[in-house]
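Let's start with one chain on its own, the form predicted alone, as C-alpha coordinates.
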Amino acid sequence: MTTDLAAKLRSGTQQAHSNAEHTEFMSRFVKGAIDKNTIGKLLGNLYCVYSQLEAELECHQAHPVVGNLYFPELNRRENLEKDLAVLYGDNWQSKVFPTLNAQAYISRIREVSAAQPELLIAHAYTRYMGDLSGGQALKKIAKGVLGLREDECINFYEFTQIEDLNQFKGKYRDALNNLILDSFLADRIVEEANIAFGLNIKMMGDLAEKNTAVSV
(Lines of atoms letter the chains of each structure in order from A and count residues from 1; the text may use other names and numbers.)
(Lines give C-alpha, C1' and ligand atoms only; values in the text may rest on other atoms or scores of the structure.)
Protein backbone atom coordinates (compact mmCIF):
# COMPACT_ATOMS: atom_id res chain seq x y z
CA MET A 1 0.00 0.00 0.00
CA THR A 2 1.07 3.61 -0.42
CA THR A 3 2.25 5.47 2.67
CA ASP A 4 2.84 9.12 3.49
CA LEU A 5 6.56 8.44 3.45
CA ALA A 6 7.64 12.03 2.77
CA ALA A 7 5.90 13.29 5.91
CA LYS A 8 7.16 10.32 7.91
CA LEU A 9 10.72 11.04 6.84
CA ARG A 10 10.39 14.72 7.63
CA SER A 11 8.95 14.19 11.12
CA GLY A 12 10.94 11.07 11.89
CA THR A 13 14.30 12.71 11.14
CA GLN A 14 13.56 16.15 12.58
CA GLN A 15 15.92 15.77 15.54
CA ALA A 16 18.67 14.19 13.46
CA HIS A 17 18.32 16.98 10.90
CA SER A 18 18.65 19.59 13.65
CA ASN A 19 21.70 17.80 15.05
CA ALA A 20 23.32 17.85 11.60
CA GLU A 21 22.68 21.58 11.22
CA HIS A 22 24.28 22.36 14.57
CA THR A 23 27.57 20.50 14.33
CA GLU A 24 30.77 22.43 14.93
CA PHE A 25 31.65 22.15 11.25
CA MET A 26 28.32 23.50 10.02
CA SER A 27 28.42 26.32 12.55
CA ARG A 28 31.78 27.35 11.13
CA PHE A 29 30.57 26.88 7.57
CA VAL A 30 27.56 29.19 7.86
CA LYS A 31 29.81 31.87 9.37
CA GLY A 32 32.27 31.49 6.50
CA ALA A 33 34.91 30.48 9.06
CA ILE A 34 36.42 27.75 6.89
CA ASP A 35 39.17 27.83 4.30
CA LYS A 36 39.80 26.57 0.79
CA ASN A 37 41.51 23.42 2.05
CA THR A 38 38.49 22.46 4.15
CA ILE A 39 36.14 23.04 1.21
CA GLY A 40 38.39 20.77 -0.85
CA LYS A 41 38.27 18.03 1.77
CA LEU A 42 34.47 18.39 2.04
CA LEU A 43 33.99 18.08 -1.72
CA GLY A 44 36.41 15.16 -1.81
CA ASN A 45 34.42 13.29 0.81
CA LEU A 46 31.18 14.07 -0.97
CA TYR A 47 32.61 12.87 -4.27
CA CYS A 48 33.40 9.50 -2.72
CA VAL A 49 29.98 9.21 -1.05
CA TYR A 50 27.99 10.25 -4.11
CA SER A 51 30.03 8.01 -6.40
CA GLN A 52 28.96 5.01 -4.33
CA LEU A 53 25.36 6.15 -3.83
CA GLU A 54 24.79 6.91 -7.49
CA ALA A 55 26.39 3.69 -8.64
CA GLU A 56 24.05 1.73 -6.35
CA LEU A 57 20.95 3.69 -7.40
CA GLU A 58 21.80 3.14 -11.05
CA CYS A 59 22.33 -0.54 -10.40
CA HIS A 60 18.82 -0.77 -8.90
CA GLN A 61 17.01 1.54 -11.33
CA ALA A 62 14.84 -1.38 -12.49
CA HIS A 63 13.92 -2.30 -8.90
CA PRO A 64 10.13 -2.04 -8.37
CA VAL A 65 10.58 0.34 -5.42
CA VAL A 66 14.01 1.93 -5.73
CA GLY A 67 13.56 2.63 -9.42
CA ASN A 68 10.76 5.10 -8.64
CA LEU A 69 13.26 7.29 -6.80
CA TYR A 70 15.93 7.15 -9.49
CA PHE A 71 16.31 10.68 -10.86
CA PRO A 72 19.60 10.95 -12.79
CA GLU A 73 19.15 14.73 -13.03
CA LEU A 74 20.07 14.80 -9.33
CA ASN A 75 23.44 13.11 -9.84
CA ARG A 76 26.32 15.02 -8.26
CA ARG A 77 29.35 12.95 -9.24
CA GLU A 78 30.21 14.72 -12.51
CA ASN A 79 29.64 18.14 -10.94
CA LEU A 80 31.98 17.27 -8.10
CA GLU A 81 34.61 16.07 -10.56
CA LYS A 82 34.56 19.52 -12.18
CA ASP A 83 34.99 21.24 -8.82
CA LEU A 84 37.82 18.96 -7.73
CA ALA A 85 39.63 19.51 -11.04
CA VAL A 86 39.49 23.27 -10.40
CA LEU A 87 40.68 22.92 -6.80
CA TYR A 88 43.37 20.27 -7.26
CA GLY A 89 44.24 20.32 -10.96
CA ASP A 90 44.14 17.60 -13.60
CA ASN A 91 45.62 15.01 -11.23
CA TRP A 92 42.96 15.64 -8.56
CA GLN A 93 42.14 11.94 -8.21
CA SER A 94 45.57 11.29 -6.69
CA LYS A 95 44.87 13.91 -4.01
CA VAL A 96 41.32 13.02 -2.98
CA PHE A 97 40.79 10.37 -0.31
CA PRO A 98 37.75 9.81 1.93
CA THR A 99 38.22 10.41 5.65
CA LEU A 100 37.63 7.49 8.03
CA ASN A 101 34.00 8.37 8.68
CA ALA A 102 33.39 8.97 4.98
CA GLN A 103 34.64 5.42 4.42
CA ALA A 104 32.14 4.16 7.02
CA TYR A 105 29.38 6.10 5.24
CA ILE A 106 30.32 4.52 1.91
CA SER A 107 30.42 1.06 3.47
CA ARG A 108 26.90 1.50 4.85
CA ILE A 109 25.56 2.50 1.42
CA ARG A 110 27.20 -0.55 -0.12
CA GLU A 111 25.85 -2.78 2.66
CA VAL A 112 22.19 -1.75 2.39
CA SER A 113 22.34 -1.92 -1.41
CA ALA A 114 23.33 -5.57 -1.16
CA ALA A 115 21.05 -6.56 1.73
CA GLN A 116 17.91 -4.43 1.32
CA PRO A 117 18.02 -2.02 -1.65
CA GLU A 118 14.86 -0.19 -0.55
CA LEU A 119 16.91 1.42 2.21
CA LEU A 120 18.91 3.31 -0.42
CA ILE A 121 15.86 5.58 -0.58
CA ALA A 122 16.77 6.86 2.89
CA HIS A 123 20.28 7.79 1.79
CA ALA A 124 19.07 9.42 -1.43
CA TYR A 125 16.45 11.43 0.47
CA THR A 126 18.91 12.57 3.11
CA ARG A 127 21.52 13.75 0.64
CA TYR A 128 19.53 15.14 -2.30
CA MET A 129 16.79 16.91 -0.38
CA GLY A 130 19.49 18.60 1.66
CA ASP A 131 21.30 19.69 -1.49
CA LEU A 132 18.11 21.08 -2.99
CA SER A 133 17.25 22.97 0.18
CA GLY A 134 19.92 24.08 2.68
CA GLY A 135 22.69 23.42 0.19
CA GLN A 136 21.55 26.37 -1.88
CA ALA A 137 22.26 28.73 1.02
CA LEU A 138 25.68 27.17 1.58
CA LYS A 139 26.49 27.77 -2.10
CA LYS A 140 26.87 31.52 -1.59
CA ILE A 141 29.05 31.06 1.49
CA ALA A 142 31.33 28.56 -0.27
CA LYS A 143 31.70 30.90 -3.26
CA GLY A 144 32.85 33.64 -0.91
CA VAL A 145 35.37 31.36 0.80
CA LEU A 146 36.82 30.34 -2.56
CA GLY A 147 36.84 33.92 -3.83
CA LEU A 148 34.81 33.10 -6.92
CA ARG A 149 33.45 35.81 -9.20
CA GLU A 150 29.71 36.36 -9.50
CA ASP A 151 29.67 34.51 -12.84
CA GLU A 152 31.57 31.52 -11.42
CA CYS A 153 29.92 28.66 -9.59
CA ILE A 154 30.52 25.67 -7.37
CA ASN A 155 29.16 22.92 -9.57
CA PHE A 156 28.19 20.70 -6.65
CA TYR A 157 25.37 23.06 -5.73
CA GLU A 158 24.17 23.61 -9.32
CA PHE A 159 21.26 21.58 -10.74
CA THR A 160 21.28 22.68 -14.36
CA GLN A 161 18.94 19.89 -15.46
CA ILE A 162 16.22 21.02 -13.05
CA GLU A 163 14.37 24.17 -14.05
CA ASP A 164 12.51 24.81 -10.77
CA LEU A 165 14.03 23.39 -7.58
CA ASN A 166 10.92 23.88 -5.45
CA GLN A 167 8.72 22.23 -8.03
CA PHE A 168 11.13 19.32 -8.28
CA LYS A 169 11.15 18.88 -4.49
CA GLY A 170 7.37 18.54 -4.68
CA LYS A 171 7.78 15.94 -7.42
CA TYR A 172 10.29 14.05 -5.26
CA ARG A 173 7.97 14.07 -2.25
CA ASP A 174 5.13 12.81 -4.45
CA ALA A 175 7.35 9.96 -5.64
CA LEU A 176 8.08 9.04 -2.02
CA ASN A 177 4.39 9.08 -1.14
CA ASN A 178 3.46 6.92 -4.13
CA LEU A 179 5.85 4.11 -3.28
CA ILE A 180 4.15 0.79 -2.61
CA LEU A 181 5.41 -0.14 0.86
CA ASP A 182 4.11 -1.85 3.96
CA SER A 183 4.32 0.07 7.24
CA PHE A 184 7.26 -2.00 8.48
CA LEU A 185 9.43 -1.13 5.47
CA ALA A 186 8.39 2.53 5.66
CA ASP A 187 9.54 2.60 9.27
CA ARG A 188 12.81 0.91 8.31
CA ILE A 189 13.45 3.62 5.70
CA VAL A 190 12.90 6.33 8.32
CA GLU A 191 15.25 4.48 10.67
CA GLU A 192 17.87 4.25 7.92
CA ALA A 193 17.52 7.97 7.21
CA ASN A 194 18.43 8.65 10.83
CA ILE A 195 21.45 6.40 10.40
CA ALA A 196 22.37 8.38 7.28
CA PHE A 197 22.18 11.65 9.20
CA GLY A 198 24.37 10.16 11.91
CA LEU A 199 26.97 9.05 9.37
CA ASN A 200 26.93 12.50 7.80
CA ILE A 201 27.44 14.13 11.23
CA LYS A 202 30.44 11.91 11.90
CA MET A 203 31.88 12.72 8.46
CA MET A 204 31.50 16.43 9.18
CA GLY A 205 33.28 15.79 12.48
CA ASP A 206 36.34 14.65 10.52
CA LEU A 207 36.40 18.04 8.81
CA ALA A 208 36.13 19.92 12.09
CA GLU A 209 39.36 18.36 13.32
CA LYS A 210 42.62 20.20 12.78
CA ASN A 211 45.10 19.15 10.12
CA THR A 212 42.59 17.07 8.15
CA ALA A 213 42.80 19.06 4.91
CA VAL A 214 44.95 18.32 1.92
CA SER A 215 46.58 21.50 0.65
CA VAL A 216 44.92 22.91 -2.44
Second form
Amino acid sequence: MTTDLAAKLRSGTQQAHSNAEHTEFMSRFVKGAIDKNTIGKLLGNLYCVYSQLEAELECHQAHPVVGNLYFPELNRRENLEKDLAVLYGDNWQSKVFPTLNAQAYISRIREVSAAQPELLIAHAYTRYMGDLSGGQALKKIAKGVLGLREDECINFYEFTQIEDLNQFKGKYRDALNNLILDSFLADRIVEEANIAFGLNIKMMGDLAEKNTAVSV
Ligand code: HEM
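Mind pulling up the form predicted together with protoporphyrin IX containing FE next to the form predicted alone we just looked at?
After this comes the whole thing, all chains and molecules, with the earlier chain placed first.
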Protein backbone atom coordinates (compact mmCIF):
# COMPACT_ATOMS: atom_id res chain seq x y z
CA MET A 1 0.00 0.00 0.00
CA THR A 2 1.41 3.40 -0.95
CA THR A 3 1.72 6.20 1.61
CA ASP A 4 1.21 8.86 -1.05
CA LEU A 5 4.09 10.65 0.66
CA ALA A 6 5.23 12.38 -2.55
CA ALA A 7 1.86 14.11 -3.01
CA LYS A 8 1.63 14.86 0.72
CA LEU A 9 5.05 16.50 0.61
CA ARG A 10 4.24 18.52 -2.47
CA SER A 11 0.89 19.83 -1.20
CA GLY A 12 2.05 20.11 2.42
CA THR A 13 5.02 22.32 1.50
CA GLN A 14 3.36 24.36 -1.25
CA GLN A 15 3.11 27.49 0.89
CA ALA A 16 6.67 27.04 2.19
CA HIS A 17 7.91 26.65 -1.40
CA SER A 18 6.20 29.83 -2.41
CA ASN A 19 7.77 31.61 0.59
CA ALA A 20 11.21 30.28 -0.42
CA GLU A 21 10.74 31.35 -4.03
CA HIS A 22 9.79 34.85 -2.95
CA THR A 23 12.62 35.58 -0.54
CA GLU A 24 14.63 38.70 -1.27
CA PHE A 25 17.61 36.52 -2.09
CA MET A 26 15.73 34.38 -4.65
CA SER A 27 14.02 37.41 -6.17
CA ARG A 28 17.47 38.93 -6.74
CA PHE A 29 18.93 35.63 -7.93
CA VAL A 30 16.31 35.06 -10.65
CA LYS A 31 17.00 38.57 -11.97
CA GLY A 32 20.74 37.88 -12.01
CA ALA A 33 21.09 40.74 -9.50
CA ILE A 34 23.68 38.99 -7.33
CA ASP A 35 27.46 39.00 -7.52
CA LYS A 36 30.28 36.49 -7.54
CA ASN A 37 30.88 36.88 -3.78
CA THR A 38 27.29 35.97 -3.01
CA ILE A 39 27.44 32.87 -5.23
CA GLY A 40 30.65 31.89 -3.42
CA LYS A 41 28.96 32.34 -0.08
CA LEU A 42 25.90 30.35 -1.23
CA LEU A 43 28.03 27.46 -2.48
CA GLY A 44 30.11 27.58 0.73
CA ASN A 45 26.97 27.28 2.87
CA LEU A 46 25.62 24.50 0.68
CA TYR A 47 28.94 22.65 0.92
CA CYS A 48 28.64 22.65 4.72
CA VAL A 49 24.96 21.60 4.66
CA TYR A 50 25.39 18.82 2.07
CA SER A 51 28.49 17.48 3.81
CA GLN A 52 26.39 16.91 6.94
CA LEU A 53 23.31 15.64 5.09
CA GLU A 54 25.24 13.21 2.93
CA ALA A 55 27.30 11.90 5.86
CA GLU A 56 24.07 11.20 7.78
CA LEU A 57 22.33 9.58 4.78
CA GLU A 58 25.37 7.40 4.19
CA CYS A 59 25.44 6.45 7.85
CA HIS A 60 21.80 5.29 7.64
CA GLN A 61 22.00 3.61 4.23
CA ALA A 62 21.15 0.23 5.79
CA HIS A 63 18.19 1.70 7.73
CA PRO A 64 14.97 -0.11 6.68
CA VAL A 65 13.21 3.15 5.79
CA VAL A 66 15.89 5.82 5.18
CA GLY A 67 18.02 3.38 3.14
CA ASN A 68 15.34 3.38 0.41
CA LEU A 69 16.05 7.05 -0.23
CA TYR A 70 19.80 6.56 -0.54
CA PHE A 71 20.71 7.71 -4.06
CA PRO A 72 24.46 8.47 -4.14
CA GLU A 73 24.08 9.77 -7.70
CA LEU A 74 22.48 12.83 -6.11
CA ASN A 75 25.46 13.59 -3.86
CA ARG A 76 26.59 17.21 -4.10
CA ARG A 77 29.57 17.42 -1.74
CA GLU A 78 32.33 16.53 -4.20
CA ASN A 79 30.81 18.73 -6.90
CA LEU A 80 30.75 21.65 -4.47
CA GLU A 81 34.39 21.00 -3.54
CA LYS A 82 35.36 21.40 -7.21
CA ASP A 83 33.41 24.65 -7.51
CA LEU A 84 34.89 26.08 -4.32
CA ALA A 85 38.43 25.22 -5.47
CA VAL A 86 37.79 27.19 -8.66
CA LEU A 87 36.28 30.15 -6.80
CA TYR A 88 38.63 30.37 -3.80
CA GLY A 89 41.76 28.53 -4.95
CA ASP A 90 43.54 25.47 -3.56
CA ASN A 91 43.25 26.61 0.06
CA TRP A 92 39.46 27.10 -0.25
CA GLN A 93 38.85 25.12 2.94
CA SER A 94 40.41 27.87 5.04
CA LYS A 95 38.08 30.44 3.43
CA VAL A 96 34.69 28.70 3.58
CA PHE A 97 32.59 28.96 6.76
CA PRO A 98 28.87 28.36 7.27
CA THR A 99 26.86 31.48 8.13
CA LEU A 100 24.94 31.46 11.43
CA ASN A 101 21.72 30.16 9.90
CA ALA A 102 23.64 27.52 7.93
CA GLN A 103 25.06 26.36 11.27
CA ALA A 104 21.52 26.07 12.68
CA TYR A 105 20.48 24.08 9.58
CA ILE A 106 23.45 21.71 10.01
CA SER A 107 22.63 21.22 13.71
CA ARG A 108 19.04 20.33 12.85
CA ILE A 109 20.20 17.69 10.34
CA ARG A 110 22.56 16.23 12.94
CA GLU A 111 19.84 16.21 15.62
CA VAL A 112 17.13 14.51 13.54
CA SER A 113 19.62 11.96 12.28
CA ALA A 114 20.38 10.95 15.86
CA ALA A 115 16.84 11.20 17.26
CA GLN A 116 14.63 10.01 14.37
CA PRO A 117 16.57 9.22 11.18
CA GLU A 118 13.37 8.88 9.09
CA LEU A 119 13.14 12.68 9.25
CA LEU A 120 16.30 12.92 7.14
CA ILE A 121 14.00 12.02 4.23
CA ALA A 122 12.40 15.46 4.61
CA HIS A 123 15.79 17.16 4.40
CA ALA A 124 16.88 15.10 1.39
CA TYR A 125 13.57 15.76 -0.40
CA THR A 126 13.70 19.53 0.19
CA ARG A 127 17.20 19.96 -1.18
CA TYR A 128 17.52 17.36 -3.93
CA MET A 129 14.07 17.77 -5.50
CA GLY A 130 14.70 21.52 -5.45
CA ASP A 131 18.10 21.13 -7.13
CA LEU A 132 16.56 18.88 -9.79
CA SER A 133 13.72 21.36 -10.39
CA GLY A 134 14.07 25.13 -9.88
CA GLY A 135 17.82 24.63 -9.44
CA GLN A 136 18.11 23.82 -13.13
CA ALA A 137 16.73 27.26 -14.02
CA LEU A 138 19.02 28.94 -11.50
CA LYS A 139 22.00 27.18 -13.10
CA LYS A 140 21.79 29.30 -16.25
CA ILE A 141 21.49 32.51 -14.25
CA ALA A 142 24.41 31.62 -11.97
CA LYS A 143 26.59 30.80 -14.98
CA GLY A 144 25.83 34.23 -16.39
CA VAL A 145 26.74 35.91 -13.08
CA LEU A 146 30.10 34.09 -13.01
CA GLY A 147 30.67 34.92 -16.67
CA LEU A 148 31.15 31.26 -17.64
CA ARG A 149 31.32 30.10 -21.24
CA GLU A 150 28.80 27.63 -22.71
CA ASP A 151 31.27 24.75 -22.22
CA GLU A 152 32.05 25.69 -18.59
CA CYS A 153 29.85 24.62 -15.71
CA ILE A 154 28.99 25.07 -12.06
CA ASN A 155 29.36 21.49 -10.85
CA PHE A 156 26.80 21.99 -8.09
CA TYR A 157 23.99 22.17 -10.66
CA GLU A 158 25.24 19.23 -12.76
CA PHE A 159 23.98 15.68 -12.20
CA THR A 160 26.29 13.81 -14.56
CA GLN A 161 25.27 10.38 -13.26
CA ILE A 162 21.60 11.00 -14.04
CA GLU A 163 20.59 10.78 -17.68
CA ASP A 164 17.06 12.15 -17.51
CA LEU A 165 16.28 14.46 -14.57
CA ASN A 166 12.50 14.32 -14.98
CA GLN A 167 12.51 10.54 -15.14
CA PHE A 168 14.69 10.46 -12.04
CA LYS A 169 12.28 12.73 -10.17
CA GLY A 170 9.56 10.18 -10.98
CA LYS A 171 11.76 7.44 -9.54
CA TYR A 172 12.40 9.51 -6.41
CA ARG A 173 8.64 10.11 -5.93
CA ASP A 174 8.00 6.36 -6.37
CA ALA A 175 10.62 5.65 -3.69
CA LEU A 176 8.87 8.12 -1.35
CA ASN A 177 5.50 6.49 -2.03
CA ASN A 178 6.81 2.97 -1.46
CA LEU A 179 8.21 3.68 2.01
CA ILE A 180 6.62 1.60 4.74
CA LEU A 181 5.44 4.27 7.18
CA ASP A 182 2.45 4.87 9.41
CA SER A 183 0.47 8.03 8.76
CA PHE A 184 1.79 9.66 11.93
CA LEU A 185 5.38 9.37 10.69
CA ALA A 186 4.39 10.48 7.18
CA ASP A 187 2.87 13.62 8.72
CA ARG A 188 6.04 14.20 10.78
CA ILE A 189 8.11 14.00 7.58
CA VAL A 190 5.92 16.66 5.94
CA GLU A 191 6.25 18.80 9.07
CA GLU A 192 10.05 18.35 8.99
CA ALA A 193 10.13 19.33 5.30
CA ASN A 194 8.43 22.59 6.30
CA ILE A 195 11.15 23.07 8.90
CA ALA A 196 13.77 22.38 6.20
CA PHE A 197 12.21 25.02 3.93
CA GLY A 198 12.26 27.45 6.88
CA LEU A 199 15.94 26.75 7.48
CA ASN A 200 16.69 27.37 3.79
CA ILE A 201 14.77 30.65 3.95
CA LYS A 202 16.78 31.78 6.97
CA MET A 203 20.04 30.72 5.34
CA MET A 204 19.13 32.73 2.25
CA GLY A 205 18.49 35.66 4.59
CA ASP A 206 22.18 35.54 5.58
CA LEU A 207 23.11 35.77 1.91
CA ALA A 208 20.88 38.74 1.24
CA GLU A 209 22.83 40.75 3.83
CA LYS A 210 25.54 43.07 2.58
CA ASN A 211 29.23 43.07 3.49
CA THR A 212 29.37 39.64 5.10
CA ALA A 213 30.78 37.70 2.15
CA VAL A 214 34.27 36.27 2.07
CA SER A 215 35.83 37.92 -0.97
CA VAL A 216 36.29 35.69 -3.98
C1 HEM B 1 13.24 31.09 -7.60
C2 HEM B 1 13.38 29.98 -6.96
C3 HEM B 1 12.68 28.70 -7.31
C4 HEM B 1 12.01 28.33 -8.44
C5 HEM B 1 11.81 29.15 -9.71
C6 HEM B 1 11.52 26.98 -8.23
C7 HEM B 1 10.79 26.28 -9.15
C8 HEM B 1 10.32 25.01 -8.99
C9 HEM B 1 9.50 24.29 -9.94
C10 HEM B 1 9.05 24.81 -11.29
C11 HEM B 1 9.21 23.09 -9.40
C12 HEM B 1 8.34 22.00 -10.01
C13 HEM B 1 9.16 21.01 -10.78
C14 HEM B 1 8.43 19.74 -11.16
O15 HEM B 1 7.40 19.37 -10.60
O16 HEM B 1 8.94 19.07 -12.05
C17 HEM B 1 9.88 23.04 -8.12
C18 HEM B 1 9.84 21.99 -7.29
C19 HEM B 1 10.47 21.94 -6.08
N20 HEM B 1 11.23 22.93 -5.51
FE21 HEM B 1 11.55 24.74 -6.22
N22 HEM B 1 11.91 26.56 -7.01
C23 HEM B 1 12.62 27.58 -6.41
C24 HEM B 1 13.19 27.58 -5.17
C25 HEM B 1 13.23 26.50 -4.34
C26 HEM B 1 13.89 26.46 -3.06
C27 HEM B 1 14.68 27.61 -2.43
C28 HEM B 1 13.69 25.21 -2.56
C29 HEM B 1 14.17 24.61 -1.27
C30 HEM B 1 15.35 24.81 -0.78
C31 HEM B 1 12.89 24.47 -3.53
C32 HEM B 1 12.47 23.17 -3.38
C33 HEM B 1 11.67 22.48 -4.27
C34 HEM B 1 11.17 21.14 -4.07
C35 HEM B 1 11.40 20.27 -2.85
C36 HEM B 1 10.42 20.80 -5.20
C37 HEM B 1 9.67 19.49 -5.46
C38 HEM B 1 8.17 19.67 -5.28
C39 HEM B 1 7.50 18.32 -5.55
O40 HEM B 1 7.23 18.04 -6.70
O41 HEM B 1 7.29 17.58 -4.59
N42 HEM B 1 12.63 25.28 -4.59
N43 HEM B 1 10.54 24.22 -7.89
